[in-house]
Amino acid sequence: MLNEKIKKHISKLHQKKYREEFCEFLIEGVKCVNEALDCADVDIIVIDGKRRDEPQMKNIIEKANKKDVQVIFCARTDIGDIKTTETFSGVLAVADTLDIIFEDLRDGKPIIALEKIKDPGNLGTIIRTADWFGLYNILLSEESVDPYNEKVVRSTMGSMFRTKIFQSKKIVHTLEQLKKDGYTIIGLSSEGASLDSLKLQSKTVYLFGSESNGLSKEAREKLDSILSIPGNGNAESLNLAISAAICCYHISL
C-alpha cells in the first residue's frame, strides 16, 4: 500500500492551489508518463502492483530506474484516492511543473494565444493540435483553465511536454509588449476577412477568444487585423478547438 504521506500529497495535487504551491502536477496513463520521463522532471511514479509485470509497465519501470526516479507500487485500495480518471490506467506520475517564462515565447516564431479559455478538453486538444502542426508557442490569458488541470494534461497526449505554454497575468499587457517587439496580432472571430489565404509568418500572434464570449473589447483594441473561417451551413459557431485546428492547418501550409 502507498505511504499515507505520499497518498495525501497526491490527493492534494488534484487541486490547483496545491499544484501551484508545490509546483507539481499529476500525469496518468502509459503514453503520457513515458513522455514525461523523456521530457520533464518526474519525482515519483505510482504503478498498480498487480500490473507491474505487464510489458508496458516493465518498460516504464526500466526507464524510471535509469533516470533515478522512484517507483512505488500501490494496492487496489489506494487507487480511489490517487486516480485522475474514472478507470485507473495503472500508472500515475508526479512531475515538476514546466518552467516556462514570457521570454521563452519571444523567439520570433508564431504564437497561438487564447483569451479566457475555460474548457480543459478544448485547451488540451489545441495544445495537441499545435504540436501536430509544429506550432510550439502557446500564450494563455488570465482566468484561463489551468494548463496542469488533469483533463488538460490527458487531452494533450504528451504534447504539453513539447510545447511552451505561458500563462499571462494580463494578456492585453502581454500583447502590447509583443507589438513593441514587432509582432503582428491577428484575431480570429466570426466576422472578418477569410483566412483562406493565411500563411505562416514569423512574429505573428493568432488570438482566439473564449468559448462563450469571443474576443474581449480590450483584446480587440490590440489587433492588427481580424480573420474568420468561412462556412456554408447554418451552425451559429465552431467549437474553439476546431477553429484553432483549422487556423493551425492554414498557418502551416
Second form
There are 2 protein chains.
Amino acid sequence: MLNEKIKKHISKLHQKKYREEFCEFLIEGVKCVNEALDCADVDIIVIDGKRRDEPQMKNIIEKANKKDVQVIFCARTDIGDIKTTETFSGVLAVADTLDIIFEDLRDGKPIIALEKIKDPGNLGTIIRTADWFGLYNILLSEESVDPYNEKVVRSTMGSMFRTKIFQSKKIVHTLEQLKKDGYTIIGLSSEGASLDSLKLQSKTVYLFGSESNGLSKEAREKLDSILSIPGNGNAESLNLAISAAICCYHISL
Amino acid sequence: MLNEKIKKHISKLHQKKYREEFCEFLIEGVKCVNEALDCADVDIIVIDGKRRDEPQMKNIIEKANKKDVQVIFCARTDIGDIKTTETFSGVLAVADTLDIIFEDLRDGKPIIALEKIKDPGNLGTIIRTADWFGLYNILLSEESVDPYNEKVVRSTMGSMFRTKIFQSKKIVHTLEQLKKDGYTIIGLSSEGASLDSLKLQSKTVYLFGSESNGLSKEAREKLDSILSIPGNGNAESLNLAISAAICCYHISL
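Could the form predicted in complex with a further copy of the same chain be given as well, to go with the form predicted on its own?
Below, the chain from earlier opens the complete complex, with every other chain and molecule after it.
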C-alpha cells in the first residue's frame, strides 16, 4: 500500500523546486516506465492496485523485481495526488534525475542547443526527434523549461533516457567554451542562408531561439553563421519543434 | 455591447455540431483575426471593451470598418462564455467556414493526406508547416479532428485561410478517384524505402496514418508505394506533425 509519507513525497515531485531538492522526477505510463527501468535509476514504482493483473503491468512488476526496485500498489483514492496526467495511465515511477555534465556533450558530435525554450511539448518532441536521428547531445540555456517537467518527460516518449541533456547556467559562456574547443556555432533563424547550403562538419552546435523571441542578441554574437529553413509559401514562421526536426533530418542525411 | 443572442450564438460555436449547422467558426487572437479579415468572410468581431484603444485593436477595428464587418465591444463578464483559450487574447471573430470541394484539390500539385488524425495541435501544426512550404492541398479522412476546432485554428497561426482543406467522407473512395485521375499514392510509415529514394513527380498524394494506429489496412491497399523517414537512433517513432513536416521539407527541396 501507498503510505502517506511516500504519497506526500511523490506529490511534491510535481514541483520543480522539489525535483531539484531530491534529484528525482516522475515518469508515468507503461512505455516510459519500461524505458526508465531499462535506462535510469528507478527508486519506486506505483501501480494502480486494480490493474496489477494486466499483462503489461505484470511485465513491469517482473522487470522491477529483477532490478530490486520496490513496487507499491495504490488505491483509486490515492491517484488524485500522484498522477501527472488527467487520466492516470495506471503506472508511475520515481527515478533519479540524470546526471549530465558539460563534458558529456563534448564528444565532437552535433549538439542541438535551445535558448529559453518554454513549451514542454516542444522540448519533449525535440528530444524524441533527436533520438530518432541519433543526435544525442542536447544543450538547454538558462530559463528553459525544466526537462524533468512531467509534460516534457511524457512527450519524449522514453527518448529522454537515451539523450544527454545538459542544462547550462549561462548559455553564452557555454557557447564560448565550445568555440574554444573548435566547435562551429550555427544559429537557425528566419533570415540567413538556406539550410541546403550547409556543409556538414563535425563539432557543430545548431542553436535555436525561443518560441516567442527567437535568438537573443547575446547568443547571436557567438554565431559563426545563420541558416534558415527554405520555404516558398506564406506562413510567417514554423513551430520550433518543426524547425528543429527539419534541421535534425537535414544534418543526418 | 454584446447582446445575449449573439453571446449565445458564439458560445454554441464551441461545439462541432453548431459549427456545421451554421457553417461558421471562431477565430481568436490578433494575428489570426487579422488573417481572417484578409482572407475569409468574417461576420462579426468581438473585442474586449477595455482594450479597444490598444494599437493592434485599433488596426483591427479600422480594417473591419473598411470591410463593413460589425465590431462589438464586450464586457469582462461576457468573456467567460465566448473565449476559446484559457486567457482571452482580447479579440475574437466569427467567420464562415471555407467552402473547399474535391475539385479544388485536383490541380496536380502535391496533396498532404491525413487518415483519422485526432490531435488538434498536430493538425494545426501540419497546416502551418504545409503553408510554409507552399503545399496548399490538404485532404482529411473521415473521423479526423474538425479543422474548425478552436485549437486547430489557433495552431495554424493563420495558415488555414491560405490552404485548401478538403474533408473526405470516405478517404479510400477519394484516393481511388485520385488514382483514376493519374495521381500516385505514397504512404508514409515506419517501414518502407527511405524518403531519400523518392523521385519527385507531379500528381502525388502523401498519405499519413493516425497517431495511434498508423495507416489503415483499407488505405494501404490504395498505395503505390510506402516510404519511411530514415533514422539511425533509437526512438520508436516520430510525432505525426514532425513526420509530415520532414516530408513537406523533402518534397519542396
